[in-house]
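Shown next as structure tokens: one chain only, the form predicted on its own.
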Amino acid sequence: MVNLTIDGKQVAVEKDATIYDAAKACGIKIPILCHDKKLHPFGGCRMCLVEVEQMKGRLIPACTTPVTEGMIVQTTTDEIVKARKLVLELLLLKHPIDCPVCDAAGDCDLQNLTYEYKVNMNRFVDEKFNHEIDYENPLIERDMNRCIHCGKCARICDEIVSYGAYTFINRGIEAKMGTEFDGPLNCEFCGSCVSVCPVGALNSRPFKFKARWWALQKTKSVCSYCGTGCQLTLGSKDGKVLTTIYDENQGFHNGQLCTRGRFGYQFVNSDKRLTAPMIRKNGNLQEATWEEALAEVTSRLSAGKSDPASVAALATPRLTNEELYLFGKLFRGTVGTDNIDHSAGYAHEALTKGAVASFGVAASPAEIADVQKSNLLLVVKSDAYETHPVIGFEINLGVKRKGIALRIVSDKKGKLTRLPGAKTTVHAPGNEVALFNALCKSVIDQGLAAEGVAGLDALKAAVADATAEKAGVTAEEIAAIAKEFASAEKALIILPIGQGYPGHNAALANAAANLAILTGQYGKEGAGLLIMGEKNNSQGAVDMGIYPKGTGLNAAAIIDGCANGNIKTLFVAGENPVVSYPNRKKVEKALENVEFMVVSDLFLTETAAMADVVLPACSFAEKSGTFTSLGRRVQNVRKAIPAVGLAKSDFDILNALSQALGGARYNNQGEVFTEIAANVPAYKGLTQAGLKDEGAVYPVALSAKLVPAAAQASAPVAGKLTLVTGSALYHCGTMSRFGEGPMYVCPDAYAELNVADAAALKVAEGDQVTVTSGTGAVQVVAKVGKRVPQGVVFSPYHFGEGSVNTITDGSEVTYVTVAKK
């Protein structure tokens, strides 16, 4: 530790510390515009001057200046405060007076200190920037004449996301933040570049002239689309959530958001959210009471108690933990089923199958912050940054600043791919089980295997005949892989599952905890196996039990029985199996077979549509409750704004039945917290007061075992491409279709194809092209470029209208021919 004393206070901090940082420290305030605890020092605005005893004579910035044992600082004397108005002074010089009609009035570090300093008279003139402004895409502002060069916008481009859609270009007074050709801005919009603007060079388009950031409610929450965890700061006024806040302080990734967290917000205000309960009468759905529905409701449910097997139900993962404990509650409990599900079946197998099974826990033995404490990342699939952005931005950070080995193991390349020093090896797709018992049959081959490890021999002998090519690589890759694998000090395994791969089943995930088993690489920070669920609660959703756990069904079973009339009842929650679950012709065809089907949801999906009883459902801003990240992390939920309309949460559309049913009724979904807690032993000792703003990650204790995987072959077939299905960076499900910022951008369905199949097919990018499979056709964008390796065509799965699961039967992969429309 380094002592120093800053304006008479003694403060000790660590040796790698700035004058700023020791400051901010012992509570002492200094004004900055360019500092972001993100990013690198960047000393550009000298808004921080401070004075060293010890080096009398001029003022230093104190974001870049290490501090040094025996320090004496000064941050406001009268020549500090001088200086810091002269800096402001130079400022406003090119700056235009324009806060009226600014959206970032309020939330303007040049605002606020141009007013702290009382800088209201310029000693200096001279004429204004006329840059032209950039309103070209539908997402971000971009007012260069407000810009004051902090270079925040860049740094953090290039630094966390990886992009570099910014760069400084031209110098001395012509000097300006431009982009590519000094173009529109074109990139991932992710929003970050916004989050950091200390002025108004750069705004939001979907908040421009919704509020005033004095105006705004502010209500700190956890965000709704994938797993990670990200906290949020939702902005809201007059019931409606206007903007996302960004607090560097905030959550493990320091305020960070990706674009579905930063821009995908407006689902809660959309206009097609459900406004009140709705009833099908001759055919047709029509508004009804609550009583009139949850009646009809009770009704079914009641008569399904006395024959339970022909009840099921399907629930999304994007419910609160009280909402989804309540749900097993009512339907495995009151009513007696045990068919309930959610994500399709086997977007959960990895944790609730395969984890049990390797690491006898339903969770990863990791968790998000192992990321940055490894020394070797090898990550399934690069679409870790599309699946889970924020995560992506986290390893971006930890091969950039702390030299992490980053090794990638996928059917296509991605943006991992291009991160220093980044290897990618490219298999066939649906070989991952064959690849990693490759790389475990290597490692043995190599004497690499720890000590003692229990089973060894059974895996040796399941593992005999695996080979490189069955996997579609080369031994060679496989051995480097292993080698470094085993050889790391620490390494850790990434691997996304949800329902968009259906391969990343529980054989997979006991093929990879092999590989981290077998070199003991599990049981210490930095290791193991980070299983990164879908939702922003998939989690959440197996530590409540929301999957068959004795006789009961499975989601594919409950389809299944939906279709030859032995389910007749089918309650679900949030889930839109027509557009999400595999082969949409057999789940329609089913869903219209059952005798009854209620849906809540907060929009009419294409599942909803086909219900007998849609029930309104409230958003993850309109309640309380609490979210599970990938990472163990259990976190509040806060409520934002009203129910829109005449919605309800879950939680009180179920304690509701509940209660009708002759089941437990609760005051409160914190009384349903404290029965989590007392009878789910991973959450035993929380409160949801207790998790406070930061949440808290549950322990686990793991009883390792290798379990062999078997491999499934995957071989090409002659004449046709093969379709792998998984996540599009703008979009997270189905819900995102109702984000008008994900839609902006990504709004339609697309299928990616490598530029030597498009030739040969004579496709063109933006061309509509026929993608054909076994189970149906669907007419899509097509994408060209040298991410997807010939042979293969990539399909995210989130549309309604060309709906990629028309095409797929829940297979790893799914054999198809192209042509053009």
Given for the second form:
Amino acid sequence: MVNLTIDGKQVAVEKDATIYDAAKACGIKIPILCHDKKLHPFGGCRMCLVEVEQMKGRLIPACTTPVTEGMIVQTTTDEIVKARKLVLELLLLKHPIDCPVCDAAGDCDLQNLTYEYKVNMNRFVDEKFNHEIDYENPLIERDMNRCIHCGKCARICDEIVSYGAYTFINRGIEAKMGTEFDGPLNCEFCGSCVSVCPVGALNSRPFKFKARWWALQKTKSVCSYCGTGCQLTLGSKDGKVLTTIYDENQGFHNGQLCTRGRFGYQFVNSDKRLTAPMIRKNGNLQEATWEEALAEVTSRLSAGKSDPASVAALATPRLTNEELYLFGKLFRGTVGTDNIDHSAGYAHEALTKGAVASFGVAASPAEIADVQKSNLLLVVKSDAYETHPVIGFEINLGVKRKGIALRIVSDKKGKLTRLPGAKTTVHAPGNEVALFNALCKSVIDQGLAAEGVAGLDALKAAVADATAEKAGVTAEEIAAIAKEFASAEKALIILPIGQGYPGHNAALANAAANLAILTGQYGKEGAGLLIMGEKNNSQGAVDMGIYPKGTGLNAAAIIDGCANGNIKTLFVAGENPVVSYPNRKKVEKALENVEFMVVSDLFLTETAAMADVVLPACSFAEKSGTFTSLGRRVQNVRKAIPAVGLAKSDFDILNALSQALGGARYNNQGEVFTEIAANVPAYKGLTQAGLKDEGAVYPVALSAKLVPAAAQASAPVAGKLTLVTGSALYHCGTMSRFGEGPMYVCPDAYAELNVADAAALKVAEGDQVTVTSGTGAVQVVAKVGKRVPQGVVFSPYHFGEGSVNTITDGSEVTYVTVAKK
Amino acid sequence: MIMPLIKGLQITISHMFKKPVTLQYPTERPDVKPGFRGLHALNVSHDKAKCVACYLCPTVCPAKCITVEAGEDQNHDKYAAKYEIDMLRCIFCGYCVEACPVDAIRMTEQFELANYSRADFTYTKDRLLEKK
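Output the structure of the form predicted together with its partner chain; the preceding block shows the form predicted on its own.
Below is the entire complex, every chain and molecule, led by the chain shown above.
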């Protein structure tokens, strides 16, 4: 620790702290324009000038000067104030005074400092800039006339997002923040630059002119897209969520959000939201009252109680823990059916079966904080960035700042591949289990296995014939990864799972866990296995037991049950099986066949349109409760706006049904959380109030065991391409389609081809192509690049039009032909 | 006793020769003094409202009677797509005029604001625009 004196206050700070950090630690505010706590110090704005007794004679920047023992610092002498005024005058020389029309007014550091330092005149005269304003971008508007050259946009894009869309161009008075070739911005549109811009040079277009910062009601909540569990602050006004507000002190990610979190909130305010219940009459859905709709559902479920096996229920893992708990209690308890699930059967098996078998708990043994505490990250699929972008940022930071080694095993290359020192092993699609088995064998062969591991002999026998060639990679690559992984002090495996990844099931979780257990890389900080559930509350749904147990049917079997008439009543809470489950035709036929289907959802989705009763549900912004992130962090979700139209939260819907069917009745969701804390062991001792803003990570008691995993043989078929499905960066599930932001950037389904395949097929970027499999055909737009290897075609699964599940059937890989339309 | 009576009569008689102070409204109109705060008007410049929808007037309005919604015109400039004052709530404090950074709103001398229905007290942008 280093001791110093700032404005007469004694303070002790870490030796790598700067004067700015030390002042902040003792509550002294030093004005600053170019600093963000996530970024490296820059020292560009010169607002933070301070005086140091030992360096008398000149003013020095506080944000880049490290503290030294015995330093005596003054932060506000007359000379300092004069210097800061000069800085502001020089900045205002070029900065246009268009505060009335600038969206940053009220939340502008330059404006606030100008006011604070009473800069009401300027001694200098010059012409303002006349840069062309970039209106072309659908999400980020760039007005470089307002830019104060703090460089935060370029730094965050480079240091954290690792995209590098901005840079300083030109020099001296001509200097400005530019893009490549000074053209329009063409990036992944995460909006990080907008969030850190201290003035109004970068603005969010969806929020443009909507409201003033001070008029917004700020509600701290949790993002409703992926399982990362990013906290966000919703800015709402007049019952609408208008923006998300950046707070560098929020969450493990320090306020960092991805494009979905930042620009995908508009689905909450969508005109397409359901506002009243609907009942099918004479073949058409017609508006009805809640009483009518609930009476209809109650009578059907009540009839189903006498034959519980004929009732099934599917829930989306986007519901709160309280809603999911109530969902389980209603269907498993009151109605008496075990046919409940929360996604397409396989999407969470990695947790419910894989993790349970290998570690004894249905949760990841590692947590998100472990990413940056590790020495080596082994990422399965480069898509870890696309499925969970903020975890991608954590990986970026770990690799670039802490020198963490990054190894990727994937069926295609991705953004993580380009990180410094990253090595990507591209394997044949669907061979992940074979690859992990080969890694385990290599660990054993190289004598790197930890001593005394239970079940080693069984594993040895199971992986005896596992070879690198079976996984489509070279033996050298396998041996190198195995050696690095085993010999790293702390190594962590990152495994994304979800509806887009049919092969990421229990077997893969077991295979990955085997590697961690075999090498002793678990049960300690920075090591283990991080199984990343796709949706915002995938982990919560597992914790609440929303998956088939005993003789219960899983989602895929429920669809089969609907098709063969065994399931007569189907309750769907927020799921959209028609688009997200494999084999669309089969799902549609099954849902047509079911006698009675009720869907509660925000929108009249493809599935809701087929229902007999549609119940309008609330979005995450309209209700309170808790979500559990993939890192086992239970976090508070808070109501920001009133319900849209007559919509009710799924809690209210399920509570009303439960009461009508003779089950439990709760006064509010808080009562359910209390019951969860009493009944779900991991949640023991938690209270909603006790979660506060930061949430709580529940502990896991591991009992690790090697569980041999059988690899499916998957070999390329001559003349056909291998279809890999997955997630697109801008979308998550099927809900993001209702957000303007994601749809501006990624509006249509596409098929990504390798340049060589595209050339052979005479397909160019943007062409319409028909992708045909044994299940069906779908027409999508072609994307051409070098990301996917030759022989592989990638397509995201989110879209209703050109939906890729028309041609998939749930198997690990699908062989397709691609032809220009 | 008699003196006060005479004094009183003097005053009465003197008023008989003075001009009356009351106005015969509505045939006679009052002379509105400078600074009088009557109905608002939106100033016009270059054939459009000067208002740039900066939201300062609704922010300072203590009665919360002003509703502004900004829009983006074809030049990507900000303008008041909606500007409404609920005159039933307005307390004629004039803060909106003081807060306006672009001199877009003023208060006129118009004080005859009585009406029959609630809706008629909602002054939309069209009704508030300075009439030429």
